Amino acid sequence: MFGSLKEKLKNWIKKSSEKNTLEKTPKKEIIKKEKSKKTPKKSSKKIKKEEKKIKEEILEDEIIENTQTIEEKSKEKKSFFGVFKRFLTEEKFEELFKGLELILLQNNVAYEAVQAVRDELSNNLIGKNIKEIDLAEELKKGIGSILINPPNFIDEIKGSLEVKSPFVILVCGINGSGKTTTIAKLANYLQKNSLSVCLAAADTFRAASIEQIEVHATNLKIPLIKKDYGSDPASVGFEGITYAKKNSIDVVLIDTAGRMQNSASLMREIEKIVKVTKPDMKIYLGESITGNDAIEQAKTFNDSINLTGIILSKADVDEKGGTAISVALVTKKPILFLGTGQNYEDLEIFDKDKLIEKLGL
């Protein structure tokens, strides 16, 4: 091919030359010549048609080699490298990442959680057939697996009154996140569930909360175990044990004081609460719009008394409900229950794929 396309331009240059010496040549030269060459004359027309002919077989030369190419590389295309994008490479992978990175962050899910995910979604897609990947639903699969639907409360408790009585369970969490109005909620839900409760104030630290509590177990007709302000929180929890134990109480909920995770003089007293009480449940109540701040905190207690599990308030006006994520990935525990507002009704029970659902994915 390239051979007769090179013969083709030589001959097409010397004919043009031609051309040009015989336009500079005078006519009576020419005409000498022509005569002593007995050389038939050719027309310009005739001249300028065969260049055009010449330039159409050069472009039909190069059209030929030019499609041949494509097929060429189409062909390689299809025996590789056109089989090998079909597949999700680790570069497609964190490119495609990035987007989701950003919703969970948007979403209050805390760095650490989004890594968990990446790690999960990773080892699950990477080297698949991205026709056969569904993004969004192997985005849902990830977050699944790291949060954990709970138990059920009431036959949890009901079962272990089987064995012994009364069941014992202890809340804690930081300053102003809503124990005591959850522990109220608590109380009443046990109540609905044919569960007889009995509270115990043993946050004797913050002003005014032996008040807040009362005001809760009067409304609510049920017995409350109380000392004074500055007495000792982790013998107000063992005066409550007894108490429900001679008046035949199922259930024991004990308020604890507020209290930073950094403060570790407070820490070690949950620490002596729990020794003494021994609860059959010790449940960490956080803030859903707490967001990065929850992990933290969440890990600290559960490093100190190991939680049975979460209880996260304010869910009524988190819009995100990413903090569920992240506590729950720090713990390994289940959030059993949502606070959604401040009435006495205002628990729900927690349904890992509401939450998906509310992430919108």
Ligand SMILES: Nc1nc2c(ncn2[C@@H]2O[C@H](COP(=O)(O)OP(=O)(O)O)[C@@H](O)[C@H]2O)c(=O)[nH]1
Given for the second form:
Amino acid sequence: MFGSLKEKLKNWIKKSSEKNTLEKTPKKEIIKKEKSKKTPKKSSKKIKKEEKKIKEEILEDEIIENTQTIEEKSKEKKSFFGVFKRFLTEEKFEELFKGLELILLQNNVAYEAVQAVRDELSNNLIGKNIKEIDLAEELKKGIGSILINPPNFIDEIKGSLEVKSPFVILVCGINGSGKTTTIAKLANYLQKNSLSVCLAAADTFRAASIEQIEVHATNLKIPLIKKDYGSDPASVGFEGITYAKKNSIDVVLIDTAGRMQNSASLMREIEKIVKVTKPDMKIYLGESITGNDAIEQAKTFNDSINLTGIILSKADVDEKGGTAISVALVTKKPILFLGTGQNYEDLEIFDKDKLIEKLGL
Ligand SMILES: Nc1nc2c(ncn2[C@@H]2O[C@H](COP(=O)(O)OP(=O)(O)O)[C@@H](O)[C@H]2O)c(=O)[nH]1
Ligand SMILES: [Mg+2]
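Since the one above is the form predicted on its own, can you give the form predicted together with this ligand too?
Up next: the whole complex, starting with the chain shown before.
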């Protein structure tokens, strides 16, 4: 549904910018522009240029308006109307935002998130002096305030271990998002930071899921707590914790079966796992490539179990980074890591400045 909405929006943006050009351009130039208007993707440079042009137009209008005011209305002493032209109107804001909106959509930011960013910006900027506004900078600031840099993962765990042990991490999300692979990456990362780990194979549903996590446990030389397929996942998690307590293991990583956010019974099941295992960290594992669906998925999981943070896998497949903005917006939770490949080392601490840089605003 959002795919076609995005297309419509793109067409609308294209049409309306053509319309604006046609209104102000002499015929010869129109022919030239008709020939060159086929570029489908605007570069950020081009968009910046357009932004500059619109601003210049506003200022030009202002000069003309002021001249007219002086010449025609000098006796009426109403020249102060010209002053209002300096300020960003709603109409001009919409015009300026168009290019940036396109960049956000092209970067896989969900439509709903783009609208939220637009509302925030328009609230802050309409009525401000046009000369003082750099919209791209304002947008970067806006996105910067949505994204939260994660707390230091290892310090958090080590701090908590001084009070209670083991530290329990639950990983959840939809099918195939990368939960099991990321659990192995996290286990490797924790071990490299001198923390002992065990895994609880609480995906007792999907065929071969236990064998899959077993391979990782063997490779990383860490204990795996497992039961038969069809067992209660909450009890597998609980056994993992009991094992860790007995064997003085610092961290228990609980793998869970993939579940769609719209399955009420599976969402109740994850709530039960949380009740039984009382995780210190509840991580939603999403895919960087999710796009518009990311909003509803992350929101439902967050509403259901109050997430601690998010990991986005497959950032190597989609480097755009818009999903991070969408999920951070709806959950107000930090992105902890990005998965950047299929090897154990392919886990990158999330850095919001790096992501903003990538957007190319
Ligand atoms: N390229 C890439 N592939 C990944 C990443 N994380 C997981 N995968 C792959 O995604 C597929 C599903 O991963 P899996 O861990 O089984 O997902 P789960 O069903 O959520 O447990 C596997 O083929 C993984 O190798 C990542 O960060 N980058
Ligand atoms: Mg799995």
